[in-house]
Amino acid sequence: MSAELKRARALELSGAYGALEHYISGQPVVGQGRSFDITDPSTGKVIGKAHDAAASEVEAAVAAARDAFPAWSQRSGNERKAILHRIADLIVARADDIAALECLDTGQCWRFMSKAAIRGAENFRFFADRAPSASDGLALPSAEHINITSRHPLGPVAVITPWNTPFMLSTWKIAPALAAGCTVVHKPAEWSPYSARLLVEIAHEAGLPPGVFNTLNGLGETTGKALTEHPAIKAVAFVGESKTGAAIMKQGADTLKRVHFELGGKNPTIVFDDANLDAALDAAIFMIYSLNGQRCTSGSRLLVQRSIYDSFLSRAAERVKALKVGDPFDPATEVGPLIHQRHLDKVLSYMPLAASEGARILAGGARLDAAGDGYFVEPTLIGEAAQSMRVAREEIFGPVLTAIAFDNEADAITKANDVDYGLAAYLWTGDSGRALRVSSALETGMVWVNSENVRHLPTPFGGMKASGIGRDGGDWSFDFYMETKNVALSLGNHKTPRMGVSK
């Protein structure tokens, strides 16, 4: 299918919704709150509207999730497994439609979004297969008791997802919640809500009961805040900016709400001079310029040993200049537009800042004027950066790579850790001992050694410091969506202390 036909299909799908509705208790609901525009990042044109959820709509969605929880939580794990597998089947069947919508309202490239639906289906299958054992616990015997643990679903939860890869990240949160027996109220990002609507429709087509999974459109400061403060919502799973995570924690404090945060990152790619430099270069380019640089795990800091710094950056600059920027629907495009004019302005603001701080822009550094009204920025490489510079410390969240030289192993560790964030790190070296030492010393939740980011679903995913709270993946997801209970059964051979009796 040509790029033109893919775009036409995406516009047909989005246009079918008119003003994008909420989805509550198995039915579309016309929004009554203030409307906001949905734009195509590649053209800057308005392609639709959605409504911020009114207070009554938030109440209706939460009530639907609350009322559906008893029956859904009591369904057997095998029944939940069957429904989640049917959701996965339908996701695969609609893979091209999902990719088209993601390209349209996020500007992400077809070459990556064509795989997004498949990854989303894998998320549902992975947690579907774990649903029958989600409640399982441990037998922990002692001399006088047998302790039996079990897990129980929390109740209605809110899932608030970001705009960068919305479909995949939504499945990563919603699938384990449903598998655990929770019910869900989902608020997708206001800048990219279309694929969320398609997901909730697919779920109900697969046989998910009404009220188990509801979707509300809206802004974070209104709809999001109403969910995070609602007493019937037992937990909030959020992916987004660190400052927003801090606000959500405050909003949920009065109701002692459980939170799970996947937040920002300023992740280092550390290249030692004994590494496979060709592979390291490939990975360094991929991990910042794929997904338009709008990914929490992007390798946005390039730490290179000083002995190879100049030659490595010279090669990197050539690759950055050769990246194909353009229509996200074109399979040949490697970098598409940024999500929104506000975000474009933010990313561009770092270019003069880099120069004023004493860094040097080796490639890119400007808006792509040939792109018309789309939110395109040239892939950018910033060299001669120092650890103290804002471009080396702050999350830019765009196709911008900041390169810093280091002298030795200790210097690399110090510079890698000297930021507020601690989500991921990428380490390139031919020395296995160094790989172990540096990996252990890095203050990050995840480290890939001689590899780009390759997710294995049973492993824990999450960060330290300002990068988040909690872990996704495997049973770590169930630890968030479920409560653990211990029952101690006496063997009848222990002596209970006596009080209030004569000696």
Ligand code: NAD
Given for the second form:
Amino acid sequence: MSAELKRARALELSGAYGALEHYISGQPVVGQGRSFDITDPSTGKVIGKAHDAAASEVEAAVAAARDAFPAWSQRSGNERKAILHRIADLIVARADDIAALECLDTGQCWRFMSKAAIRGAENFRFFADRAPSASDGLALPSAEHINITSRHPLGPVAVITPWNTPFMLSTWKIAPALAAGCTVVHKPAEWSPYSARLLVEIAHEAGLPPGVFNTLNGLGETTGKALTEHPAIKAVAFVGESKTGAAIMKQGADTLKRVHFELGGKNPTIVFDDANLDAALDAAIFMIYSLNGQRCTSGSRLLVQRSIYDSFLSRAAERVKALKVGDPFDPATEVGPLIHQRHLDKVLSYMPLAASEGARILAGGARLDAAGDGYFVEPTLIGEAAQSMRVAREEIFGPVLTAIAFDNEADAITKANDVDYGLAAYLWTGDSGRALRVSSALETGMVWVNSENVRHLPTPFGGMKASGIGRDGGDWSFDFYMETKNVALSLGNHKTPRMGVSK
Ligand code: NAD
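For comparison with the form predicted on its own, produce the structure of the form predicted together with this ligand.
Starting with the chain above, the whole complex follows.
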């Protein structure tokens, strides 16, 4: 399909929703709250509207999830597994529609979004297969008791997601919640709500009972806040900015909400002079400029050993200048627009800052000429930066790479860890001992050695420090969505202390 046809299909799909409704108890519900615009980042044009959820709509969605919980949690794991696999089948069948909507709504490139849709299906299959054993626990015998643990779904949970890769991230949170036996109220980001609507429709087409999975549109400070404060919501799975995570923790405090946070990052790619430099360059470029740099695990800091710094940076600059920026629907495009005018302004504000802090822009550094009203920025490489600079410490969340030189192993570790964040790190070296030493010293939840970010679903995903609380993936997801219970059975040979028997 040509880029034009893909865009036309995406516009047809988004237009079909008119004003995008909420989805409660298996039905579209016309929103009564204040409306907000949804824009196409490639053109800056308004493509639709959605409504912030009114208080009564939040109540209705939470009530639906609460009412559906007993029956859904009591379905056998095999039944849940079958429905989740059907969801995955339908995602695969509609992968092109999902990718097209995602390109239109977020400006992410087709070459990545077609894979993200398939990855969404894989998320459902992975957790579907584990649904039958999600409740299983351990037998922990002592001399006098047999202890048996089991896990039980928490109840209705809120899933609040960001705008960068909305479909994939939503499946990553919602699939394990449903597999565990929880019911869900999902609030997608207000800047990119369309693919969430497709997901909830697909889930119902696959046979998910009404009320098990509900979607509310709305803003963070209203709809999102109301969900995180609602007493019937037992947990909040949140993906977004660190400062929003802090706000949600406060909002959920009165109801002792269980929280799972996947937050921001300022992830280092560390290149030692003994590394395979060709491979390191490919990975360093991919990890910051793919997904328009709007990626929590982006390698947004490039730490390069001083002996190879100049040559590595000049090769990197050539590659950055050659990146193909343009229409996200064109399969040749490598970098699309940023999500929104406000985000474009934020990313562009770092360009003069870099210069005023004493760094040097080696490639890019401006809004893209001929971008019209689209939110395009030139892929940017900032060199000669120091770890103390804001461009080296703050999450810019765009196609902007900040490069810093280091002298030796100790200096690399100090600089890598000298940020508030601790999500991921990428380490390039030919020395296996150094790989083990450095990865052990890095304060990040994930380290890839001689590799870009390649996800393996059974492994834990999540960050330290300001990058998050909790882990997803494998069994870690079920630990969040379920309560663990211990039952101690006496073997009949223990002595219960007697009280009230002394004269
Ligand atoms: P954001 O925090 O602004 O918004 C995320 C979601 O939270 C949106 O749905 C928003 O409406 C909602 N929200 C905002 N304020 C809220 C409040 N007070 N109460 C409840 N909900 C509220 O984040 P964003 O700008 O949409 O996304 C970009 C951020 O997400 C980046 O920092 C990025 O690193 C992070 N992210 C992290 C991961 C990860 O796995 N660690 C993955 C993707 C994105």
